[in-house]
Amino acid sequence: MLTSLQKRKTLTVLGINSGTSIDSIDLAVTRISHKPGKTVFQFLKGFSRKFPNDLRQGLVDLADNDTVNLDRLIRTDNALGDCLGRAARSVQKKMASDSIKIDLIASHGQTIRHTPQPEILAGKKRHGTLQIGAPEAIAAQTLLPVAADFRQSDIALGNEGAPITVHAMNVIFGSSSEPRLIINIGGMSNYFFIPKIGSSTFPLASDCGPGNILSDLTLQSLEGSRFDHGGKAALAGHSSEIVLHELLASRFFSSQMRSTGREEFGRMMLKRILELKKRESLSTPDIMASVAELTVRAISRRVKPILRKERSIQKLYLTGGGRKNNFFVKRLRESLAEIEIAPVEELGLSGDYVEAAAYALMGEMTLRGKASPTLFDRKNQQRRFPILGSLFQPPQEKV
């Protein structure tokens, strides 16, 4: 099966995608084909699946706690990979009523530990990445092949393992009219600014800091909703200059990671926020307003220092379901005053399906033996270029 899906020129990836939010399944349909120096990468459709309760409080316990029950994780894993193979499976039916077949499935899986942050073990400095999710269950349940496991290539060359989809973002959005920026905001913001087809600049990414994560959180503590609809309880608050000094204090601001998560942007951070709107006596909505604002001033950091740099940048794009969220569009329109900031609609592509198409090209790429760099500045050129993920084949029937 693998030969002959790499002796076609044309192929149909169905891409999956579970964020840090650990809201949604995201899948997207995409048909990649290959011409003379030219790939071709086209967004056929998208799918949302809801996680299934238990299953969804199990994931977000794994990457909450800091000990993790063995028997639960490998349990939990198998369970997801469940999932997604049953998600895969209602789109791998939907499509074929639309007479168009799926030839091969990337899945990102689920992160449940990211550590940037090396530390010395076996006499060298080490990072970690683990993403669940069994693989094996996906393709199990649709008998096609399945990429997955991307980021442990990255590590090997002793990288974060994030992030990893810029060659992808460069191959989908990139423009030989215009240089682009898109901001990518769901669970983590980060960034990818994609220089115009043809010039000597790099491309770049990393992690800005939070996106929406600490705001579901804070509401979720305070008033039991999920997420901040619209951002319409932000709205309704006035931030907290002293609250910001001390959420900035995190290590991430002040250090070379390129990447975070959870460990870092999560339920220890809740924690703190809810300590000091206690000690400031602050209302929900100024809570609300001022974690918010963390994640813009996050965001206006990382990307102010490129605007001053690459001043040919007309607009910059939001992706994400932060995109949707008015006080983040609101105060980065504020922030970011000298530059249009657009839905990255305009470019052709649902923002709830980025992350996923992005894996289904990393995945046709898995497939073909193509390496990716992961590393764009000049500072860290790469020499050698990871194969990012493994192949997973489906069972066959008895010889």
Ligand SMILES: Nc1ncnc2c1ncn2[C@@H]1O[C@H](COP(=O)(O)OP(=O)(O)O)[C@@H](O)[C@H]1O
The other form holds:
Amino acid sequence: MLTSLQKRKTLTVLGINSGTSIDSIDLAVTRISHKPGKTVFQFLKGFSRKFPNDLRQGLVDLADNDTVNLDRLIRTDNALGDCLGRAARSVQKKMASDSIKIDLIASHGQTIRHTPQPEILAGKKRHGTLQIGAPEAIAAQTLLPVAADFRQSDIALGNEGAPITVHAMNVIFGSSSEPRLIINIGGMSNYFFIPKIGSSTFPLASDCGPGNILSDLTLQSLEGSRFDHGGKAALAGHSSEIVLHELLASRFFSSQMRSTGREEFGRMMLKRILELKKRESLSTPDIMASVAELTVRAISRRVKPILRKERSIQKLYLTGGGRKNNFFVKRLRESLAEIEIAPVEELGLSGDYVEAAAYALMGEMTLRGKASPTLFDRKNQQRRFPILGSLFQPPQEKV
Ligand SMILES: Nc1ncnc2c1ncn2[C@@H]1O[C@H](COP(=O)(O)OP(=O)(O)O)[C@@H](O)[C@H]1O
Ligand SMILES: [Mg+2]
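Show the form predicted together with the ligand, please, because up to now only the form predicted on its own has appeared in this conversation.
Below: every chain and molecule of the assembly, starting with the one above.
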């Protein structure tokens, strides 16, 4: 099965993602073709599927607690794989009714731990990251090969295992008419600088810091609502510089780390936020504005030096759920007044499915055994490039 797929010039690949927000399963149907010297990427359709409530809560518990029950972890891995497999199968059926056959699945899985801060273990600095969602279960449901576990070969080269989508983003969004700056506001926020095709500049990517996560957690804790719809609560408040000053003292902002997660900006920081709300006698809108402003500052801090250096960047494209938060959009427009801010939809891809689409492209590269550089700048020039992902095969009917 694998060799026949490898021989094909065009493949239809289903990318599946669930980000740090653990809000939904995002599925992107894509078509990837190879022309001489060029990969052609096409986004066909996106689908979103909900987690069963108990599974979502189980994933949040695993991601938010330092000590986890190992049996629970193992069973949740299996249950998530099964759930992702069912979601994939429903998309397979939907696409089949349009006469589109999916050839390959690429699944990122759910990150439940990401530790970019290295620790010495057995005489060497170790990073680590863990994604669960048994790819074998997805293969069993869909009867298709599955590419998964994209981060481990980057970790094996001594990197953080994130960001890893920079090469895929370059293929998807690279343009011969303009350099592009894309900001993804998911649970965390990250940026991608994609040079104009043919220029000698390197692509760049890094996490900026928190995205929606602190806003989600704060509102969940204060009012029980899942997230700040449209950024309404934050827009009704005033941010506190005292709170911002304290939150900006987080070690991520003074470190060289390129990635972060719920370990840094999650439950522990929520505790701090609620203490600060009390200490400073802030209203719910004021603390929401402060937390949302932290995201805006984290993004501006990363983006400004790039804008100073790359003067031909005209627009910043927003992707991820945070592009629907009007506080973020308004404040980013104010803090980055020199540049136009637009939704990534202007580039022909829904901002709800960019990451799932990137994993589809990465899965196709796993199948073909092609390496994806994860670090581009000269200072960090990689000597060896990882082939991201492993392949998991479906069960057979006959032996
Ligand atoms: N209409 C909306 N208004 C404001 N925020 C939104 C809206 N829709 C989604 N979001 C935010 O986006 C988050 C999900 O973003 P997403 O890009 O899926 O992140 P992740 O990759 O971490 O899953 C939600 O948790 C919520 O905070
Ligand atoms: Mg999401």
